[in-house]
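A lone chain, given as structure tokens: the form predicted on its own.
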Amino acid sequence: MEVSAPSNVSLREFGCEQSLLSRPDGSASFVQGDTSVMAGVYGPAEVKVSKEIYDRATLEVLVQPKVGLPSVRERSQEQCVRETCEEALLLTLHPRSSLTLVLQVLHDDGSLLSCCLNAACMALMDAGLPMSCLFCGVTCAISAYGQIITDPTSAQEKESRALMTFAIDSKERKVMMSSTKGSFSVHELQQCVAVSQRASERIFQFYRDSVRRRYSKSL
């Protein structure tokens, strides 16, 4: 089936607020439409001997669902976020130490993993941790009719035949991490990557605007 990529990338409204929590070293809440996630970063701090790595920091990511205990889905999301953060963070500057990133899901209305990635990046920025680049998350769904939908809602995700989430870096717009589900061709995957790279431009611009507004208020 032929896939139709949208000429204009459509994303839901964004919202972000940093330094909401007092106990973490960095925190942020990120909202995409009706999907919202709160992120808190703790560290660098002491690490357990069993988890110590002699030449870099140990990063632990915890995803807490809105209700109940973490399941296999949350473990998968934790791995995706951890791999992305490890790629972006300069962990070698903090050897034999521990970094903990806690992501609390407040509401899930689709594109949850990409919202977690965006909340994580804003929280890491708030913590002032050294990074080689910023990153953002973009979710694409392919409908039964072959249409690519960016930033889908829960209803659109359920009706889609494929769902993909990409972490895009801010320097060269490269794919740092991908998570896919469903059936799709190589051509469809390439189309979704291209759409996600275009969508990342708007998200990084939102990052810049959000940080600019925050520091213009504090000056």
Given for the second form:
Amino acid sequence: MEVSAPSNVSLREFGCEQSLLSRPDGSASFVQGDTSVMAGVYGPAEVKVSKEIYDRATLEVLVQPKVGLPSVRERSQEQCVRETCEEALLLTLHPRSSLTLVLQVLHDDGSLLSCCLNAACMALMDAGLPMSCLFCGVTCAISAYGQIITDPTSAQEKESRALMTFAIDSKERKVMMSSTKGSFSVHELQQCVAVSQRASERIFQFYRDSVRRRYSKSL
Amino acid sequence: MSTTGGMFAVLKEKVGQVLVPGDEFCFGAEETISLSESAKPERAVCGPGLRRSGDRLVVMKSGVLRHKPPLTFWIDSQQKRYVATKGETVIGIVTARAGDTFRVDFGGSELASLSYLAFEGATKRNRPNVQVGDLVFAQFLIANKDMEPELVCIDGSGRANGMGAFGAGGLLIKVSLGLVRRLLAPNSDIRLDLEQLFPCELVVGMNGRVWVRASSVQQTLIVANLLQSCDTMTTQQRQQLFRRVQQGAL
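Having looked at the form predicted on its own, could you now put up the form predicted in complex with its partner chain?
Next comes the full complex, and the chain you just saw is listed first.
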């Protein structure tokens, strides 16, 4: 089925800083408009016997909200991020060890899950963990009039009819994870996937530029 | 016939550039196959950060692609966590004594074992004087993702060769693995700059631990602070800072 989508994809301004924390093995902060997430990675480190997996590393993802304790919403975000990371990381290269990824939400102004995914990818890359590919998160909202908005703010999210977040891999631009809310048609879903794939190109280019900037001192 | 032309030219072009995980290099079948020439098949060596997958070479870490003639390629990345590799020398901390082995923390994902017989001149009677909490400079005899790592403080011929337990004094600091590799490189520019300041002793472990001792505590601390700040400075900034230290400004 041919999917047509608007050619211009608008994303809010994004920014990133790698290895900004001294204690974790890898860290990154990712900003998308006013949404901001900080990520820290620890590992490969010693693992508890109860969580040990004999042929691969155990990945644990913790999402810390801005205020209060993690609840069901955070648990579901943790699961989305963990499954995406498990797919991208080559966990079999570090069997019987643990990887811990902590995501601290600094401010939520919409597209939080995609910002978490982007921060996670940058932090994993900073920690130097073996990965088969990169991934990025893109959130699409479908407004009441059927218009697709990429990277929505919280106000746009509230007004929307449906909200979807996709994790896209850097190799074949395939969908690694999807999290959807609201009602939409199959055609709209396909349109959103196509839009996200197009948006991912820009994010991956940004990743590359940002890593290049980080290594500029050792070139 | 130059076979190097097609296959590794793409890879050589990228040397010195920053690559990210997922970047691929395809080494498909060569277009021309020479039957008359019995050319030796070329062998490329993939170092850290590169992985072979079928007929492709896949990057799995972000960093700068480096090349050493004839065909050795690797990714130079800045990371903090050490992963044990056979033959590398590290600085470990003795954390426990278990029967006839010591348990040594080297900053990896598990503790390494170090036999008390793996010291120069050690016998069943004559045990080495190593206490819990001591630092040891040792090399990996076994480092394998599926096995417990094992350290030894002797080389193949039973000599200490600079390895063993540390004496008193000195300061242990932690730096990034990239800086350690830069310090250990032949004709390292950081080491040359440091030599011009004042005499000091440096023991550099591949696991990012560096032990420093100079003639006074003050000088030891200066060297330690300089090393820790080297990571985030360009060559010019570093030389400027070293010059200021030499003039006694700090």
